[in-house]
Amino acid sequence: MQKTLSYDHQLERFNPLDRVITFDDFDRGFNGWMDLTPNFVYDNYESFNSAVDLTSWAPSMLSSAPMRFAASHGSMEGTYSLKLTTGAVAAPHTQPPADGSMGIALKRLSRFGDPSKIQIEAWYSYTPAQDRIGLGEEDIRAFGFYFDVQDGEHRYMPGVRYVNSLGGKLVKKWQYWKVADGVTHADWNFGVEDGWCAPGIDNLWYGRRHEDGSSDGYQWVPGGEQDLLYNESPDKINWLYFRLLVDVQKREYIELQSMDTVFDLRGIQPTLAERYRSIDNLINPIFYVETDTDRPVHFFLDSVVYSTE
């Protein structure tokens, strides 16, 4: 008997590492991607006290990307994408995110095969709700991706964030996740000395934020200015390529690719926190989107590939 090796032709639009762990085309369902929810561990399924209300984030959903005038876009190839959305609420960018101002989706995975490198790739698009006149590009504050990783010594979160707009002014620059020097536990937790999260954990919410878009948890990618493709109307979406490569042996970034531009991040290390109880070998990929105004904004994932080496 002669054996033949075949693969899904859709992988041709990705550049995975040696071992593909998951290839998620959302025409086939959620594929394990889910909303971020609190830890319901107390009586009557109450969660622990937290400065961040995890129950407020809008749910992710399978979507054919319907628009007011364009009917349904479908996905890049097929019908459905995974849609992250926000509520119609935002705090100023110098303050902690308002409840409901972000949309988040993650996939709960564990380490497999003792990899030295991990990589996420995706084709995505973004747009505000088509609920008013105008381009709407300035209403999308940011979107990003991060890994939640824990080995036998540390928990750390290598990630990137595209700052699209702040206070209605377009910025269009990339940041990477790393805590600024000198940040204390109280600084990170909004002044609470015994706050829940250690510096370097959950940068998307915690830490002080500044007028220019910098913060305790985000640093600007050197040369990270990039004018991403955004069409002339909120009902027109285009699919963009994204890739982040991380060295989990060195606990360092390697590179970020956005469309055809590659940003070299070698030698930069995300902030290492002490390991948390009972989550050794965690590797969770997580996408998120933020609104800058009282307008819902959407982030669509056509397909995602997680691979290791």
Contents of the next structure:
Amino acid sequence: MQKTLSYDHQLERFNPLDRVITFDDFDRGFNGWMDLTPNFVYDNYESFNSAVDLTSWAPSMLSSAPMRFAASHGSMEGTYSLKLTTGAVAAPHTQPPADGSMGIALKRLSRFGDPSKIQIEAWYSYTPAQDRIGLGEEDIRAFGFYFDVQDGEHRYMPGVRYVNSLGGKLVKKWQYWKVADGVTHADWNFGVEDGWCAPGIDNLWYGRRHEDGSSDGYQWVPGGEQDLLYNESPDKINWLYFRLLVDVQKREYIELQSMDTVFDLRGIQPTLAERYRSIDNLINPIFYVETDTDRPVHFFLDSVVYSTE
Amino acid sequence: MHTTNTSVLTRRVWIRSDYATLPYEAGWATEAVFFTQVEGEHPDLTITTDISPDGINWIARGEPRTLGSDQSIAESSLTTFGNWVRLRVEGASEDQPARILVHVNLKG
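Switching conditions: you have the form predicted on its own, so give me the form predicted together with its partner chain.
Following is the full complex, with the preceding chain placed first.
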């Protein structure tokens, strides 16, 4: 068979690896991106015991990015983006996330083509709801991305998080996912001895958090300060580029790109947990957003490209 | 062929006072059906759908529904609603709480 390939011109604003596995432009629907929920496998469909209510995250939606006083922004190209949002509630950043304080969306995939590298790229934007006067930038705690990966030996989660603001004070630094030394299973699960998750799994809500934004599950990216573009009102958004490249042969980070800045993460390994039952060869990409206060915040994904090599 | 999607707006949440789902954008769809389910004992509940120009200011739209204490599921439908929708549930209290599950199915 002779193949003729023609690429969507929208790929011009991405830098995919050799093989594009998925290219999701939310003008055509949810593209399989869905809300994250726990496993409802116990009596009366209850989920496992956790210090964090994993059932409570706000639903993602297809958004035309309409604003209170500005018009609809549409998306970077087209009308709709995928919007992650939060409830109007936040716990202090030193505590476990409050019910509904995060928005999470993922795509459930598996390994294909025996890749050595996997990469996620996205064009995104972020803003709080314009439910009060002011700029609103300080009310967005963080947003992030991670891959949930399991091979034949380990489950691990290479990811990054942009810490925008903590307790109303702007921080604007990148972190990567890796567990601090000496963290026990009970530490990780906020004291729940039989907690579901092993250290290194689901860093987005597990692991103890400290006043300065450091935590059991996140480490600061060296030189990771970055003043990301945030416009002058909550009802103005701009589209930003994001890329994370991971070596799944060595189980190491390679690099994070944010706008035109590239952070070298070579030689850093995410925490390797024991494999979980029956999910070998799983690779899920996942985005999330967190509010810092009693105000919904939004994270818009215009489009996402997942590619491998 | 139409696009369809079901989102869970409220996932088995205990309510003890008047309650509203988060603002939800549904502008891509031309019809919306909300399903409200209740688990276990509960008081009579009144269910109202709201629409909004901005996700902040709301106005009731559509016929309110009553979900009696002997019922477990109710539906609310909208066909002209602009972009923003939400669902309100009234009647729960500290003495008579309710555990609710709200789906919205969109099609367009």
